[in-house]
Each structure stands twice: as structure tokens, then as C-alpha cells.
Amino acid sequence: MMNFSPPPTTTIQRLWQMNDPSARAESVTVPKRLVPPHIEALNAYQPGRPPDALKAELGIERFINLASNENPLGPPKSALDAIKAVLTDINRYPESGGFRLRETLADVYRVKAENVVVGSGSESIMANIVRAFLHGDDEVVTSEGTFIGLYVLVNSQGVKLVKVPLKDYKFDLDAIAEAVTEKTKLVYLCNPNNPTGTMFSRAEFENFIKKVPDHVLVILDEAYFEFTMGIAEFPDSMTYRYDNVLTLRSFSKAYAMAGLRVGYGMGHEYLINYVNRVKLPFEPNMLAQVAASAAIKDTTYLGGVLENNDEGMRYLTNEFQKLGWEYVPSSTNFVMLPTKSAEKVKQIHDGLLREGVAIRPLAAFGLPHCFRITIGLPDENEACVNALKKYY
């Protein structure tokens, strides 16, 4: 007769069914086993409070969000309009295939639809693209002080995540590539990147792509896209469309629709189907699908956007020269700001929320001693460089 020995257990606090809060919790337990080791090691994303309970806490009137790269214009009329158009029919579910708007998309960038995905926001394709190519002993390869999303994700697979050092706050693209090995399923490159608007050039991108193998697929997260229109060694993936390569795009940024969740991505149709394979059949929702389509075409909305952008731009950096802070060239729509310690960072962060500007510490990115400012209207710009002056 043989003897089985219980699996090893954990004991928490059994709560969440009680009415009463003040009722004393009761211990159980349950095996250890119950949740992967991956998937324990994991921090849940924590949101920053919001601006109402900022208002009340910290006693001020006006509350100015710098922190989370959000488009202070708000979104197009022609997004708006197009939401208007389709209120009464919410009742109904999206399509399910995005398909109209995958077709819009597909005319802008001269494809087939077939070539174009879509989903909640450009993190939720990366996060498909996860689900569908890598397992067991695949290898992700990219950079340090990049976007944590695809950290998250790729350690939720249980897969190896390998990050090369950053050069002078950009992509080491000749280490990145050395990096590779036969092992190495994905390589994710966030052109310009976030946080630290760092953008490699064409021909960085050119001499890197001849180094990877074909096996290998390459993410380019071109979230930041828009705001690169006027740089001429920008290496915009889709004039080159090479065939391991998937470039990921949002609406989030330059198009103002953070809050609808809608993003894209587009690359050879065979990579397209398996990561419509393993998404959610209803995402985007119904209302962000017809605002991305009505907000793509909408270039004169784009237009005032890169102008906001541009001046809001050259205000704050001519600011920091002037009282001699160091700050990072940016091809985006904030800058980030290196300072002495995570200890300044801290103190100039809670400084500026007492003078209701938030803006964002960077240590969860592995950048303790760096933060980043979000281009704002220029009265927010204003308000944010007279609330450094204090803090710095």
C-alpha cells in the first residue's frame, strides 16, 4: 500500500464573503500548489489614486496630470461623433472581427485586413503575441528601462526574460542583438521608448534586423508613433514590412482615447492569424472601433496635436537649460528627467503633488533616480516648471 503525502499548503485570511467588517477573519488553507511559482512572483500594477481623492487629501483646488502620457487635448470631434452615431445600438455585441476597422487601418497603411489585428489597446496584442508563440524553454530578449507591460507579461508565461543594459538611456541595439540565441523566440523594441523617449536611428534598426535569425520575432512598439511624423531617420517599420517583424501602434497617445482601450497591430498575415487566434472575440468594444476608424482619418486633429506637442516641447526643455537641470532628448510626448537619487525623486514627486502636479517616478521601469514629465497645455506646462523651481 503506498503513502501519499498531502501537498505542502499556505494559510490565509478568509475574508472577502463576510458582511460584516469588523467580524474576525478565519484561517484557511489551501495547497501552495495552487498558484505557479511565476505567477506568485508577480506585483500586481499599482494605480495611482485618483484625482478626486488627490483634490480632497491634499486640500487643492486644481489637480494636473502630468504623469501618465495622456493627450490634453481630449479626443477628436470626429471620434466623438462617431460614438454619438452608434449609443443606441450598444445593446449589440462589436463586431467580432473588428473588421471595419481593420479594414480602415488597412487602407491608411496600403495592406490587407488580413495583415492588421486589433485589440484592447496595443498591451493587449503584445499580450496575445505572448500567448500564442512563446512556451516552455522560449528566451525573450530586450532592453532594461523599458515598458514594464512586457516584463509582466513575459514573466506571467513562465518564459526566460533576458534585458541588456541601456546605452546613454537608449537601446543597445548591437547588444540586444549579441543577446540572441538559439533559444531566443522574441526580441521587443519600444521605438521611441518609454520612459525614456530615447529613439534608435534607421540605420541602427537596418544594421541590427541583418543580425537576427529568422526564426526569431521581433516586436516593434511603436506606441509613440505620431510624434516622429517630422524625423527623418525614424525607421518606420511598415517601409520596411519584413516578415519576422510585428509593429504594434495605439490610439491611446496621439489620437487622445486612453480610456477606450483601442490599439493595433499589423505584419505578414500567416504571424496576424495565429494572434487572432488566441484573442478575445469582442475586443476592441463597439465604441472604440468606430472612433479609431472615424480618428485615423482625421489629420487635421493630428495636426493641432503635434503642434501642442512641439511647443509644449521646446517650452519645457528651454526651461530645464535655462536653470541647468539635465534632461533626456525626447521623440515623444514627455521627457524624462535623470536627478542625483531615488531620494530626489521622491521628495520633488511629493512636492509637486502638494502643488496638485503629478508626475512620474520611474523606479518601477529600473530607473529609481529618474522621473518623467508628460506634455501637457501650456498653462499645465507652466504651472508644472514653477512647481519644479520649488522642488528641484
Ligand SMILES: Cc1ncc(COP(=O)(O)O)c(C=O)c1O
Second form
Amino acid sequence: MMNFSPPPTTTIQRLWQMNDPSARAESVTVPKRLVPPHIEALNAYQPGRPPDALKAELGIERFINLASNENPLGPPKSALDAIKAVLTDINRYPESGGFRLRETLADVYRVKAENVVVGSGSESIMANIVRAFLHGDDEVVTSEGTFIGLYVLVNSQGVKLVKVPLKDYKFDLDAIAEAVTEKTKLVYLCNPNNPTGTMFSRAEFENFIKKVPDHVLVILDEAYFEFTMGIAEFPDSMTYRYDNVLTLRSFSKAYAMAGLRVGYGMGHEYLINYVNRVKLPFEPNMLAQVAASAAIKDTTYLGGVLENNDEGMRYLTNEFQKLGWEYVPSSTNFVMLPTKSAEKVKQIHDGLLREGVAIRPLAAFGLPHCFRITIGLPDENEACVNALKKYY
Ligand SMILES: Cc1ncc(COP(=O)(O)O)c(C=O)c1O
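Moving on from the form predicted on its own, please list the structure of the form predicted together with the ligand.
After this comes the whole thing, all chains and molecules, with the earlier chain placed first.
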């Protein structure tokens, strides 16, 4: 007979088997489920409380969410009509591989469908890139103070993540190029950057890409691309088409479909082919596929979004200037304000929440003295400024 050494144990509360929340949970000892150390070190995503729960708790009528860089205008009618037209077909699986959406996007960007991958949000495509390309001793280089989703994905893959400090709240492309070694498999750039709102220019990008060796894959996360379309200096990655660059874009921001979960990636077919090998075949879902196909052609809708955003950004930054509050000039649908301390941010966040306005404190992004405000509708922006005047 084989001899097993006893497995390590852990104590948990036997809670989930009980329907009655008033019942006392019993402590039980169970075998410790061993997971790799890089999974043990992760923390689960902490969702904010749902608006209805907050309204009831705070006794407020209206809740203004300026915390998540969502689009306040609501989704395009063209997307809603496309969804309605297929609603009764949801007993069927979606088109496998999202072929029609890929063809539509290929048409818009004048590439082949083989150059396009679609997914349940651009973050899902990012996850598939991480799964497809990273293992073992590979290293990823990026900046501090950028999209947390990338950090989580890289850490959960168990590969080394090198974070270079921001310079004046911008990606320090020179330092990032210097941090690249023979182990670097991937460099992640977010342009314009969440949460700082800053962008690097064509000249800065061209100087950077010259220094990056061919073995390095560069992800250019352009989730906020539409808000920079009018800026001549913005280095739109699709105007370069480097063989080692993967572009990521989203329908969650300018196209107001964050809840539907749909995004896309573009790059050389040889890279896209690997991403498609690990992708779940039926994402994004059927409604997301048809809505995105309609929205990407809806230039009238996009025009209205950019107008509301420009107006809101102008209003907020004018107010900040008049009040003498520091802010970081932004090329996105949000603006970041540095303050003196993390305590100050907490005071502002808690005060605003009591008034029914949610903003995003940025400690989790490594910027504990900063907070971020998403551009809302004109009256939402005004309500935010009025609340800020009370608590800043
Ligand atoms: C920079 C950046 N990349 C990616 C995402 C994820 O976008 P999606 O909703 O398409 O997954 C976000 C969302 O906040 C983001 O800010």
C-alpha cells in the first residue's frame, strides 16, 4: 500500500451551504487547495456597490457614476436596432469566430479579416494575448500608473512584470526601451493612458519603436482611441502597421457598450492566428457582434459623443483652473486630479459619494494622491463640480 503524507489543511467557515444568514457559521478544517504561488498572491476584483444599493443606503434620489469611464449618452440607436433584429435568435450560438464583425472591421480599417480578432471586451483579447504568448522566463515591460487589468493578467500568468515609473504622469518611453532585455517578450503601452489621460506623440512613438528589438511584441492599447482621432500628433497605430505591434480597441468607451462586452484587436495575421487558437470560439456573444457591426459605421453617433466630451472637458478644466486645482491635461473621456495626499483623496471621494457622485480614487493604480473623473452629461459635470467645491 502507498503511503501518502497528510495534505496541509486550512480552516474555513461553512457558510455557503446555509440559506439562513442568521445561522452561526461552523468552522471546518478542509484540505488546503494548493494553487500556484502567483495565483495565491492575487486579490479578487473588488466591485463597487450597485447604484440601487448605494441610493438606498445614502438616502439619495440620484446617483451619478463618473468613476468608470463609461459613456453617459447611452448606446447608439443603430446598435440597439441591430440587437432587436436578432433577439429572437438567441437560442442559436453566435457566428463562430465573429466572422461578419471581423469582416466589417477589416473593411473599415482596410485590412483582411485575418488581421482582426474580436472578443468579449478588449480585456478578453488582452487575456488571450497573455495566454498565447507568455510563459516561463518571459518578461513584460510596461509603466507604473497604467491599466490595472494588464497587471492582473500578467501576474496570473506567473511571468515577471517590470514596471517603469511614469514621467510627468506620462509613459516614459525612453526608460521603457531601456528596460527591455533579451527576456522581454512583450511591452504594453496604453495610449492615451488610463488613468492619467496623457498621450505620447508620433515623434515619441517613432523614436521608441526604433529602439525595440524585433523579438519583442508591442501591445498598443487604444481603448480611448476615438477621443484622440482629431489630434494630429496622436500616433494612430493603424497608420504604421508594424509586424510586431498588436492594436487593441474597445466598444466600451466611445461607443457606449461597456455592458455588452465587445472589443477588437488588429495585427499581422501570423500573430492574430495564435490569439485565435486560445480564444473561446463563441465570444463575443451574438448581440455584441451585431451591435458592434452597426456601431462602427455610425459616424453621426460618434460625432455627438465627441461633442459632448469636448464640451464637458472644457467645462470641467475651466472650473478647475478658476478654482486653482491641479489637473493633468487629458486626451480622453476622463481627467485626473493630483492632490496633496491619499487622505485628501479619501475625503473627496467619501464626501462626493454622500452627494451621490462617484469618482475613482487611484491608489490601486499606484497613484494614491490622485483621483479620476469621467466626463458626464452637462448637468452631471455641474453636479460634480458643485460637490467638489464642498469637499475639495
Ligand atoms: C486602457 C484600457 N484598456 C482596456 C480596457 C478594457 O476595455 P473593455 O471594456 O473593452 O474590455 C479599459 C477599461 O477601462 C481601459 O481603460
